[in-house]
Each structure stands twice: as C-alpha cells, then as structure tokens.
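Shown here is one chain on its own, the form predicted alone, set out as structure tokens.
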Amino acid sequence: MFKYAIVKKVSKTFQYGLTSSKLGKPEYNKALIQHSNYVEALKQSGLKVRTLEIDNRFPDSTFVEDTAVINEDLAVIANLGADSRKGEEIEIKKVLDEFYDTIESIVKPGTLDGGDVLRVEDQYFIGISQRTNKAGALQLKELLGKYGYACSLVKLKKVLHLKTGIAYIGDNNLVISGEFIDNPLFHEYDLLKVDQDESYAANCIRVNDYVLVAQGYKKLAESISNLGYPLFKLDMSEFRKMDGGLSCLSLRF
C-alpha cells in the first residue's frame, strides 16, 4: 500500500520541453487542470500528496518519476539521461531525505531515468533506452540486489521509456503493448495486451485499490475494469504532447 506521493507543478516553460510526439504544443492552462485532476485522484486513492513548486528552469520537471527510484527499503536518485534535465534531481533528493534513511545515487558514466524502471513485486525490470544506459542499469541492479530484489535488463527498440509500454497493476497482471508483447521475460504474467490504437494507455498506474488510466481508451479500460479494479479515467492530452503519461507525474511510496 502506498502512503505518499510527490508531484511537481507544471512549469510555465512546459511547452519547451523534450518531445517526439508531433502532436503540437501543450495548452498550459489545460495542463494545469489535468494535473490538478491527477493530484485529486491520488488523494482519493488514499495518498498524502506533497506538491513541489514550479521551477521554470526545467520544462520537463513535472515528470518527477524520472528523478528517482523508490521503494520501502531505499531511494535511488537518478542521473537523468537528457542534459536539459540534469539538476531536476537535486530538489527531489532534499525531499526524499525527509522520508528515507538510505539514499543512493546513480553516478557517471551511468545514466538512468525512473521511467525505465518497472517493479513487479520483488522483481525489477530496467529498460536500456536513449535515457538509461547499461552502466546506469547495472548500478541500479547492484543497489537493489543488496535488498534482495532481482533485476532483469530490457533493451528497448522504439519506445522512450520502459513504462511507456508496460505497467504492473498487481495480482500478476501486466498491461503490455507493442514491442513487449512477444518478449519472453514477461510471459509468466497474466497479460492484458493493448491494441496498437490504444498503446498510449498502456502507461497506467495502480494506486492502492484503484487503477488510474488515460481517458478515451475504452477497450483497455474495460479489460481492467473486468478484472475488478475501480478506475479513475483522466484526460492526459497535454502531457501526451510532451511524451508524458500517468506514471511520469508522481513518485509513489
């Protein structure tokens, strides 16, 4: 069960962040409303939410998930793979110092984004991507191994981050799309396969009793609902324009 979440307000420079979506510039005021609704869903899921203030130096800084990997045992501060995002992790470390006695860090030459790290019970999958290199992944594997967590490395082909295309919603259920569907690493799980036209919605999150899913993807929402999970369906249009999804917007622990 999660108790806390850390989120960060949307920067006024948000539209100048990194993206490959080609969906146009985000509407700032609409992004603020969507972010507010996201925070409310976290609260309704039972979390105490810590909201960090705007930092206009970092257009992508609302995507706090990338700055750290956290669980009940330790926090690991990321070394972000994009040069324009280096420095976002400094504030996150100060906040996590309030909650954790043990904080480790990924260091050069390793790079790592939290969006490339998927926890499935006591197993971690770490994506090797444009943002997370093998050196960073192996550092994280070593750190997590000290606490009894197993780790597997996953080479990405197309997606930005591992969690762009896969999510664990508990009870052995993996929401999975695209290049990951045929990967034998995941075949021991019960797979909810996402159709290509709904691939964006694969980035969903389980928060205590609820699953938060992007609004407008009826097939996946129905599949998750049929498993008995209550849903929060959230409009994510402005964050999608900046390659962001539901998991990206919070650190949950």
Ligand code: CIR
The other form holds:
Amino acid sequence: MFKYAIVKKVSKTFQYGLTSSKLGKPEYNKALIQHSNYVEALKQSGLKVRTLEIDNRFPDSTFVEDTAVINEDLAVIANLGADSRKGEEIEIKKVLDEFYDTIESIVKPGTLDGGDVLRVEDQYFIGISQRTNKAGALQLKELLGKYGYACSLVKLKKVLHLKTGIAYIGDNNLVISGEFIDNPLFHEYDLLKVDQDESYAANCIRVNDYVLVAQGYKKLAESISNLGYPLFKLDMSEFRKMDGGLSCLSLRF
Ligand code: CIR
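Next up, can you give the form predicted in complex with the named molecule of this protein, since the form predicted alone came first?
The next block holds the full complex; its first chain is the one shown before.
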C-alpha cells in the first residue's frame, strides 16, 4: 500500500520541454486541469499528496517520477540523462530527506531517469535508454541489491522510457506493449498485451485498490476492468504531447 505521493505543479514553460511526439503545443490551462484531476485521483486512492511549487527553470519538472527511485527501504536520487533536466533532482532530494533515513544517489558517469525503473514485487527492471546508461543502471542494481532486490537490465529500442511501454498492476499482471511483448524476460507474468493503436495507455499505474489509466483507450480499460480493478480514467492529452504519462507525474511511496 502507498501512503504518499509527491507531485509538482506544471511549469509555465511546459511547452518548451523535451518531446518527440509531434502532437503540437500543449495548452497550459488544460494541462493544469488534467494535473488537478490526477491529484484528485491519487487522493481518492488514499494518498496524502505533497504538491511542490512551480519551477519555471525546468519545463519538464512536473514529471517528478524521473528524479528518484523510491521504495520502503531507501530513496535513490537520479542523475537525469537529459541536460535540460539536470538539477530537477535537487529539490526532490530535500523533500525526500524528510521521509527517508537512507538516501543514495546515482553519480557520474552514470545517468538514470526514474521512468526507466519498473518494480515488479521484489524484482526491478531497469531500461537502458537514451536517458539511462549502463553505468547508471549498474549503480542502481548494486544499491537495490543491498536490500535484497534483484535487478534485470532491459535494452530499449524505440520508446523513451521503460515505463512508457510497461506497467505492473499487481497480482502478476503486466501491461505490456510494442517492443517488450516478445521479450522473454517478461514471459513469466500474466501479460495484458496493448494493441499498437493504444500503446500510449500502457503507461498506467496501480495505486492501492485502483488502476489509473489514460482516458480514451477502451480496449485496455476493459481488459484491466475485467480483471476486477476499479479504474480512474484520466484525460492525459496535454502531457502526452510532451511524452509524459501517468506514472511520470508522481513519486508514490
Ligand atoms: C522528457 O522528455 O523528459 C519529458 N518531456 C517527459 C518525461 C516523461 N517521463 C517518464 O516517462 N517517466
């Protein structure tokens, strides 16, 4: 069970963030509404939400998930892979200091974005991507290993982050899309395969009893619902324009 979430208000410079989506410029006011609906869903799922103030120096800073990897034992501060995002982690470290006795950090030459780190029970998968390099992944593997977590590295081919294409929703159920479907690393799980036309929705999150899923992706919503999970369907259009999804908008612990 999660108790807390950390989120961060959408920067006024959001439209200048990194993206490969070609979906156009995000509408700021719409993004604010979508963000506040997201926070509301986290609260309805039972979380106390800590909302960090806006920081216009960092257009992508609302995507707090990338700044750290946290679990019940420790917090690991990321060394973000994109130059324009380096420094976002400083504020997050200060906040996590209030909650954690043990805080570690990924350091140069290692880089790592939290979006590349997927936890499945006591097993972690770490994506090697444009943002996370092997040195960063191996540092994280060593840190988590001290607490008994196993780690496997997954080389990404197309997607930005590992969790762009995979989500673990509990009870052995892995939501999986695109390049990951044929990867034998994931074949021991019960796979909910996401069709190509719904691939954006693969980035969903389990929060206590609920699954939060992007609105407008009916096939996946139905498959998850058929497994018995209650859903929150959230409009994510403006975050999608900036390559962001549901997991990216919070740190949950
Ligand atoms: C970026 O490219 O860094 C942001 N525009 C999107 C980050 C999305 N984060 C995530 O998938 N964990």
